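The chain that follows stands alone, in the form predicted on its own, written as C-alpha cells.
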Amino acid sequence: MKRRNLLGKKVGIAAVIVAFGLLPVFTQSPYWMHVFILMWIYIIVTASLRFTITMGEWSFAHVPLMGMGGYASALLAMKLGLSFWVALPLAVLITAFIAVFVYLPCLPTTGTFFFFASYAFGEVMRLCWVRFKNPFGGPAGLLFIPAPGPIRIPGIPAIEFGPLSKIPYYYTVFVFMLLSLLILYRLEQSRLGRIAEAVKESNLLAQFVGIRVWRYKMVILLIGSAFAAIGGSLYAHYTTLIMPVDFYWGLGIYIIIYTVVGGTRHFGGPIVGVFLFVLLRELLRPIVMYVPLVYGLILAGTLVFLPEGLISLPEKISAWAMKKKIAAA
C-alpha cells in the first residue's frame, strides 16, 4: 500500500511538472506568463524560508537577503559587465557572506527575539539601499539591468531573452525553481534535515547529544539565504528594475503567510500557499483594496481549523470520510 501511495505521489508530481512545462504551448499571454514567472520566484523564496523554519527559527531578514541577491547580481552585471550566468552564482556567494554578519548577532537569541533581531538587521540592509545612491541607486533603485545572455545549444537556434517574448524567462525560472526544490528536498531528507528537527525539538537536548547547535543553525540559515538570493537575482534580471520598496517588510509578511497557510510541516506546503495567494490576488484585482482583508481571513481560518496548513486538507477529508464510513457500518 505504501509503495502504491508513493508511486501515485511521484506520478502526480511528474504530471504537474509536465503540465506546467507545457503551459506556454497553450497560452502565450504575456500577462499570465508574468504571473507564473513571479510565482516560480516566490516558490523558491518561500521554500527556502521553510527550510530555515525546520530548525524552529523564523527569520524576517529572508526577503532583504533576497533583495541583496538581486542588488549584487544587478551590480555585477551593470558595473563589471558580467553575464547573468556568472553574476547569479557570485551574487549567491556575496549574499551568503553578508548573511553571516546578519545572523551572527541573532544566533544567541531564539523565538520572538530571533524574529525581531533578524527584522532589525534586514531593515538596516534595506535602509542602506535607500540611503546610498552610489552604488544602489537610492530610493529609485537600479534601472536597465541587463537581461540574461542568450542560451546556445548545438543544433538549435540560440534562445534570446528580450521584451518580445516571456517564454525564455518562463522556462529559465521554471528550471531554477525545480532544481531549487529538488536540492532543498534532498537536504531536508539528509542528516542536516534530521539535525534541524532535533534542534527544533530542543536546543539543550541537541547540545547534550553532541550536536553543535550554533554551527548547524548558521549552515541552515546560509543555505536558506543562498536560495533567497537566487530568487532575487532572477527577479532583478527579469524585471530589469529593482527598488528598495520591492523588498520591504510587507513582502516579508506575505512570504510568511504563504508558508503558514500552505503548511510548514510538509515540504509542499509553501508551494500550495504561493499558488493559492498569487492566483487569488490576480482574481481579486477588480477589488484589490480588499486583498489584505481576504488574506487575513484565510490566515485566521487556517490557523483555527487547519493548523497544519492547507496541504493537510486531503488527509483531513480522508480521515473524516473514514470516520463516517465506520460510523455508518
The other form holds:
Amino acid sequence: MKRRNLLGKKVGIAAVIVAFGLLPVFTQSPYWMHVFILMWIYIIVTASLRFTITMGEWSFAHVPLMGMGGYASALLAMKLGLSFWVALPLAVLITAFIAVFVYLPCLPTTGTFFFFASYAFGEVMRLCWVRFKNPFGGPAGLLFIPAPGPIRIPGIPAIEFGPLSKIPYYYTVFVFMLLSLLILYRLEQSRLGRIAEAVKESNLLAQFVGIRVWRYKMVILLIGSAFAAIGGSLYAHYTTLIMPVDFYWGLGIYIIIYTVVGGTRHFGGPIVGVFLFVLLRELLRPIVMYVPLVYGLILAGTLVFLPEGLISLPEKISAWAMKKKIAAA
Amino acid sequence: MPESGQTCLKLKNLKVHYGSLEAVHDVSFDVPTEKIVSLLGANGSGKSTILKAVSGLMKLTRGEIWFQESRIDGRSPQDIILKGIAHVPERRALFPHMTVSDNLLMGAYSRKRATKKELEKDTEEVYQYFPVLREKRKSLAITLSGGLGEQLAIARALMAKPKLLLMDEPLQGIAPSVVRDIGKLINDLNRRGITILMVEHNISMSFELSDWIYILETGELAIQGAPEDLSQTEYVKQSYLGV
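Give me the form predicted together with the partner chain now, not the form predicted on its own.
All chains and molecules follow, beginning with the one already shown.
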C-alpha cells in the first residue's frame, strides 16, 4: 500500500512537471509566461529559505542575498563582459562569500534575535546598493543588464534570448528551478538534513551528541544563500533591470508568508505557497489595493486552522473522511 | 579516593564559573576504570556543572581534566566524544520529533568513519539491550513514556561506543517500578566494561549502585567514600538518610 502511494506520488509529480514543461505549447501569452517565469524564480528563493529554516532559524537576509546574487551577476556581465552562464556560478560564489560576513555576527543569536539581526545585516547590504552609485547604480539600480547568451546545440538552430520571445527564458528558469529543487531535496534527505533537524530540535542536545552546531548552521545558511543567489541572477538577467527596491523587506515578508502558508514541515510546502499567492495576485489585479489584506487573512486563517500549512490539507481531509466513515459504521 | 585499578577520569583543582558566580570551587577527584561513581549533593552544589565541564560544554576557569592518559580540558565537545566520553543529559533530553531509530543514529553522529553496516550492527546490539525500543523504533521520541525515554537517552549515548558514560540524574521523574530496571541496566553496562560517573538525587539507589561516592556542597567536595562506609558517617546520616 505504502509502495503504491509512493509510486502514485512520483507519477503525480512527473505529470505536473510534464504539464508545465508543455505549457508554452498551449499558451505563448507573454503575460502568462512572465507570471510563470517569476513563479519559478520565487519557488527557488522560497524553497531555499525553507531549507535554511530546517535548522531552526528564520533568516530575514534571504531576499537581500537574492539581490546580492542579482547585483553580482549583473555587474560581472556589465563590467567584465562575462556571459550569463559564467556570471551566474561566479555570482553564487560571491554571494556565499558575502553571506559568511552577513551571518557571522548573527550566529551567536537564536530565535527572534537571529531574525532581527539577519534583517539588520541584510538591510545594510541593501542600503549599500542605494548609497553607492558606482558600481550599484544607486536607487535607480542597474539598467540594460545583458540577457543570457544563445544556447547552441548541434543540429538545431541556436536558442536566442531576447525581448521577442519569453519561451527560452521560461525553459531556462524552469530547468534551473527543477535542478535547484532536486538538489535541495537530496540535501534534506542526506546526513546534512538530519543534522539540521537535530539542531532545530535542540541546539544543546545537538552539542551533547557531538554536532558542531555553529559550523553546520553556517553551512546550511550558505547553501540557502547560494540558491537565493541563483534566483537573483535569473531575475536580473530576465528583467534586465534591478533596483534596491526589488529586494526590500516587503518581499522578504511575502517570501516568509508563502513558506508559512504552504507549510514549513514539508518540502513541497513553499511550492504550494508560491503557486497560491502568485496566481491569487494575478486574479486580484482589479482590486490590487486589497491584496495585502487578502494575504493577511489567508495567513491568519492558515495559522489558526492549518498550522502545518496548505500542504497538509489533503491529509486532514482524508483523516476527517475516515473519522466520518468510522462514526457512520 | 577509590583504591582499585587504573584511573579513567581525573579532575584536578577544578574551578568553573557561571558569569561572576563560582559554581565549582577547587574540586579534585578520580574515577577508576570500570567502576560506578556517583556525585551527590543538594541542588546548586555543582554536580551537573562538573559533568558538563568533563564533556566540554562548560569552560573551566582553572584546573585540569584528564581522561585515561590525555588531558581533555579545553577540547571541544566533539573531540571529547571521539575520545570515548558520552553524556546522557538530565530530563531525558531527546530529539522529540525524530523517530527512535533516528535518535539512535544521531548518537552515532561522531563516528563519521562508521559504515552503514557497522551502524546497523550497533543499532541491533543496542536493541538487544532495549527490546522495547526495537518495537517502538518508528515512533516519535516525544510519544515515549518517562522510563522508555530514559532508555532511549542511554541507548543513544551507547551508539557513540563510550568508555566513560556521564549520566545526569538518570532516575529523575521515573515511575518507582521502572527505577529498578534502569538501575539494573546501569549495572549491566558497567559489567560490560563501561565506566560510569553519575549524578543522582535518588540516594538509596546511588548507594546501592555505586562503588564510590563523592558528596558536594556549594561547589566543594565535602566528603567521599565507599557507600557502606559513607552510610555510617554522621554527615550522611543527618543530611541524606534523615537518621
